[in-house]
Amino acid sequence: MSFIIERLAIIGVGLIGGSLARALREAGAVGSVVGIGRSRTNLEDALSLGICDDITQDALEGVKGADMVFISVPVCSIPAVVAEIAPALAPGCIVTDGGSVKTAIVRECEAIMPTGCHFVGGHPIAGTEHSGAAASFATLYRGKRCILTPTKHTDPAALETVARLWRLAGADVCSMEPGHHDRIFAEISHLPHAVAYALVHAVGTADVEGENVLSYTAGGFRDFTRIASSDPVMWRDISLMNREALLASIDGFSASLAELRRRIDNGDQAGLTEFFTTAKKFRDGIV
């Protein structure tokens, strides 16, 4: 049987990497999968769940002979991981990632790649608040979008191979320039996470006559702040790596919140109705 990828190495076999492996296995697109990571316990979970055929904590050893390497580690660590594995990459190997910040990653990783090997930046728009190999599932990407961020240096055949694999995993694939990606996702992903963390932090530290305010939360607060249960280290790295775009987004949100405060402070009924109605129209227009 001929596979699109004979040997896939996944560095970081958690929700994202593990789900990709599961999806590609179900699609019959990969021959063997080697899982690479720091946690022996998580790697053994991945092996026992059938996500991987082999596991190792040695990245250099794990990528040997791989046709493709998928990296799913905190974004600040991705260039360092690529630099670590570069000497062991087989000729023609494609390296791609799942990081949600692209400009710095693509620029640094393209510069590291050995001659004859190819880097393709990627960002699957999917996830849950859970992590680890045990949290992965084959349908995570079904009907979700995956953005690839090619540059003038990207090999067309490598780009098409990565796009094909994501489509086989169930994703709707599109491409855009890395900087454009980062500005968009500062608004629609990085800012909402920052706001959720800030809201929970504010409420959790609120002093209301010694009450544990969070003990009174109901469905609305829990739904709105669900993403604040995500991995803090991951969001620390994303915030720092996409700093300029995220700060601009926070400034925009702060201005909107200040305008809402002004209308409440002024008892502006018409202004509040207009503010909430406009926001509701934007929200109702999301498909």
Ligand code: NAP
Given for the second form:
Amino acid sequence: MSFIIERLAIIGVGLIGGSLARALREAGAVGSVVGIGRSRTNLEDALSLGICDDITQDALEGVKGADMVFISVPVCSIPAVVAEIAPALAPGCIVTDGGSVKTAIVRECEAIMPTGCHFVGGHPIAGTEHSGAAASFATLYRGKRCILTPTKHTDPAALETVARLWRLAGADVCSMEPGHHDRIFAEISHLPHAVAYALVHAVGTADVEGENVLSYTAGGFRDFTRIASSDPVMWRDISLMNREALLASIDGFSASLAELRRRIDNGDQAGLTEFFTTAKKFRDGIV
Ligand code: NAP
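Form predicted alone done; form predicted together with the named molecule now:
Complete assembly follows, chain above in first position.
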């Protein structure tokens, strides 16, 4: 039997990499999967959960003979990982990633790729606030979007193979330019995470007559702040790598919050109703 990918190497077998491996195995799209990572414990979890056939902490050894390498480590580490594995890549190998920021990753990884190997940037729009191989599951990508970010340097056949795999994992695939991706995700993902972290930070350090106010939180606060439980290293990296676009989004949000503050301060009933009604309309319009 021939597979779309005979040997898939996953670097960073966590929620994103582990879920892709599980989905592709279920779809019968890959022959074998080698898991590569830093800690032995997570790799052993991946092996015992049947996500991988082989595991190794040696990235150069792990990518040998792979026809595809999927990189799902925190975004700031992705270019360094690609630079490390580049000398060991087999001719024709496709390297792709699931990082949440694209401009810097695509630029740096394209520049590193050895002749005859191909880089395709990607970002599955799916996730949870949990991390590690044990948090992964095969249906994570079902019905979710996966954005690929080709450039004029992208090999069309490699792009099509990556798109085909994501479709087999259940995702709806679309393409956009890396900078466009980063500006959109600064608004709809990176800003909400920054706001959730800042909100919990503010409330967690608030001093109301010595009370621990967090002990009074109910459903609304928990729903709104769920994403502040996400991995701090992942969000440190995303904030730094998408710095410019995120700062612009934070400035837009600060202006909106300042406007809301002004209307509250002025006792502006009509202005507050209008502000909340406009926001509710936007929210209710999300399908
Ligand atoms: P995760 O569950 O923490 O998995 C990351 C894995 O990478 C861990 O198993 C970690 O294991 C390993 N790792 C970390 N640094 C490494 C390095 N330098 N070399 C080799 N392995 C390394 O994180 P995730 O949620 O899957 O996120 C992975 C990527 O997907 C990130 O780039 C993120 O931006 C992107 N993404 C995440 C989501 C989401 O909602 N979580 C959604 C879309 C995209 P060890 O510590 O044992 O090495």
